[in-house]
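Presented below, as structure tokens, is a lone chain in the form predicted alone.
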Amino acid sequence: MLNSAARYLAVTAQRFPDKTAVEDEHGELTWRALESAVLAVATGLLARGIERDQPVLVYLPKSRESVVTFLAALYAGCPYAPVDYAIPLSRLERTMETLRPALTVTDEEGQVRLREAGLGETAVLYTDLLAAAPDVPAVLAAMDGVIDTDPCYIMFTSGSTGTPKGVAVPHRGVLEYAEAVVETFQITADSVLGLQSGFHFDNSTFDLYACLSTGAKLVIIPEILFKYPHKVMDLVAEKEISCIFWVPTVMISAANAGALEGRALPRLKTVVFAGEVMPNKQLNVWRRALPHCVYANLYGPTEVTVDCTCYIVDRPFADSAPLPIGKPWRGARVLLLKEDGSPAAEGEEGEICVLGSGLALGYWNALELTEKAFVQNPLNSNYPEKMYRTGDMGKWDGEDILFCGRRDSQFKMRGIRLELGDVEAAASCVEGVRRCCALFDQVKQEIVLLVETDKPYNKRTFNREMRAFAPAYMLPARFEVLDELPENANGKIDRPRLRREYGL
């Protein structure tokens, strides 16, 4: 077993140097190129006092050199924690507030960017970084002191009062989620994957570490180009590509856009999608225009190291049919509990929980929120055996499980999980906003937004003003200002009458 995700790139770089590793929109990089810029940027940061396990914030465009810097923080012994490059200022605060980064990596943009904002203290050029003269031996020996259980990144994710929780992945889980998603899906050297995802979203760890696993082509598909699903699938013809894993959000709009209509995309051979309810309708139009690709539905929290379940699509489901999300795959074992801790039967909802080795440590800087999530599983008494609550609900259909909904307020829109508290929190820093109620239509995959204010909003002027507190992600779609928002017996807001009342 490998003590670093990051060892998987020595070993790539001696069998293919001159192989294309990773291609963005402004150029691309081979295996020896990529580890010569690790090594200079990891030199770097070593040079800047970093120690092991300090976590390294990555401010950085969607780009080669976001590759980089993950793999120098991981030769330097420390995890990278990605951010989303235009999220609002005042998230990124509260996010360092919680992270406390040693080093943050970024670029000229960046830096102005983290200066006006009173958060440039830690911030240093990637640039500057990669001109370091690379000191192998100490670099190397950053890395021999990493052990599996260490984190490898910090992925973070809404909180429920606003401020975002970053979940602690180790090593080993990443290890572990490489090999099953090369073993599963066949991941070859000749492969070429297509990444859809931001490096802030988990699901960026399929394409990234099965490529530096096996020696395949990573293409980093510029995010503007999903708005236009017809450019999209012309990119994956042009580059060849032969594995997609994207949310379904992307791959409805493709289906819906008839952007499938007279391809025939030889190379694309398996399409995997996860972070969302995937409706049978839209696969079905990608499963009769491309009939010779593998499909398969993913399941799971960041918390798991970003997929548990894997459902391969091997039959005909009408339209309006649910679509499993499978049994649990390589590394995870999943319990469906009732709220009595006991297990559910057959056809009976529970809450998905799950243990494996891709369990995370837990959450950043939070110990409290940290032991509510990551408990002892009820079922073992024998020794001490950690599971996460994902909140969840399912049910077992046979050798698969269904997903059933959420117990809380957490939801998922175009593969970012996100929570109505934190949409509110948000919502509430806007001017003249007294109270308001953060609602998910889950049918049409929108968040409803009702406001009590004197302010003259509509939509567009309330999403101007909103912009400032919440990424473009967070936005609702449908907004009413209402006189005031009714209240339950105990003085809290009725949300399940404004569900009904809006037939949510």
The other form holds:
Amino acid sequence: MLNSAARYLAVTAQRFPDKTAVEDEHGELTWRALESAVLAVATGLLARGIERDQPVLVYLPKSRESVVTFLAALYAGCPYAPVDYAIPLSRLERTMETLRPALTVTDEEGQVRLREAGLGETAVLYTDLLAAAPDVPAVLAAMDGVIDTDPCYIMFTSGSTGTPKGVAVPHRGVLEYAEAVVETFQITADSVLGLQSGFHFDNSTFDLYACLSTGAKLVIIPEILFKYPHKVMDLVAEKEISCIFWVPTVMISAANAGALEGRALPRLKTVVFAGEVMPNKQLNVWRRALPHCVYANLYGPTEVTVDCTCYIVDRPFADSAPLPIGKPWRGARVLLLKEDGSPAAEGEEGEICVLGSGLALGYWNALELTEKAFVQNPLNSNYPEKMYRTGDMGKWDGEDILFCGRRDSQFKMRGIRLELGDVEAAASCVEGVRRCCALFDQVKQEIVLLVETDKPYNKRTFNREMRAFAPAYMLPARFEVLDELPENANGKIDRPRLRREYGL
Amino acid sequence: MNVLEQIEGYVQEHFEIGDDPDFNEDVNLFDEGFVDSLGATEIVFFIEDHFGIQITQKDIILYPMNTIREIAQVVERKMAEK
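Having seen the form predicted alone, please provide the structure of the form predicted together with its partner chain.
Now the full complex is given, and it begins with the chain already shown.
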């Protein structure tokens, strides 16, 4: 068993030195060039005094440079924490307070932004790190010191109080996940993966590590292109992409925009999706347009290393039928537990609870939160066995699990997890807001925000202000100003009443 | 009407913007909420059809198309290349 997920790079760079490893809109790197850059940047990190397990924050655009930096951190024996390059600075500040990075790798534009916000103390330029003369023995010694239960990466997700939570995932989780992906979807050195997800979203683990472990090519698709579904599919054809792992939002917009019509895409073999519910209506558009592809629905929260169940679509579905999330995958065990901790019978709803070595180590620098979510398996009294409570509800349908929604106020936008409390915390920062209430419209899949204020905001002017505190996917699609929010007997905002009034 | 005015007229009418005082040639149509994400494709379809040009995925990656002026610049460049 490998001790570090970055070991894949050393092996692959030996096998395929001159083959393209990764390409973005500005150019490409061969496996040999990738490894050379990684060794240089890792040397640069070590030269700045970084020690094992100290996190490296990566504040770079979705690019080849991000990939180099992640692997360099791992070569130096440290976990990496990717953040969205478009993250509002107030959110980045809270992320950094939780993470306490030893170093923040960025570019010149990012450095200016960090300095202006008073967050520049740990900043170091990627180009400066790359300029180091590689000290290979020192770097290899640092990587030798890693054990497979050390954190590989820390991914930040929405927290209910407005402070993002950092999910720390160990190397063994990533190694196992990569093996499962490669085996299930038959990824080889001839495969070409088209990366949709940003690196701050754990779906990117699929593409990155499947390529690293096999020598397949990683094509980093620029975020902007997903605004134009026809053009994304042009790129899939042009780059001869063979496997995609995209969020349903993106697949739905391609189907709805007619972007699949009249395309053969003979090279595309595997279409995988996860992160939110995939409606059969749009999946059927894909299946009709590209009948030669294998389709698979994955499910899992970041806390179990990306995914823990897999359903290979093996039969026709009516447009209105639900698509199963499948069976436990890659050695994970899934329990559906009722409120009292007992297992749900077939057809009965229970909370999806996950066991196995893919479990995250916990939330970075947040022991209390970790203890609440990672708990003892109530069905095991013989030895300590951690189980992650997902908060998702499911039921057994024969051998497969059907997803039945959330038991709390979490929801998904573009496959990204969000807490209503997080939306409210951001909206409350806007000038003139006394109180607010965020609701989620399950049917339209959009955020409804009700705000108590004297200012004459409309949706556009409000969102313009709110953008300073929230990423774009957190902005409301529906916005209303109220003189006063209704309260219940305890003086709290009466959410059930508001939900009824707004038909949610 | 020049290219910019034609695009401006289309966007104003198609997305029902009217004479909103915050709207102008340099405002970010998407960030400011004048056009939603589906609208991006509609604008591209309009300019391809109306000006007889083909916007490629490379154009979208290389050139920003967030304001009326930026879109007009891309159209003018493509028309000059024809």
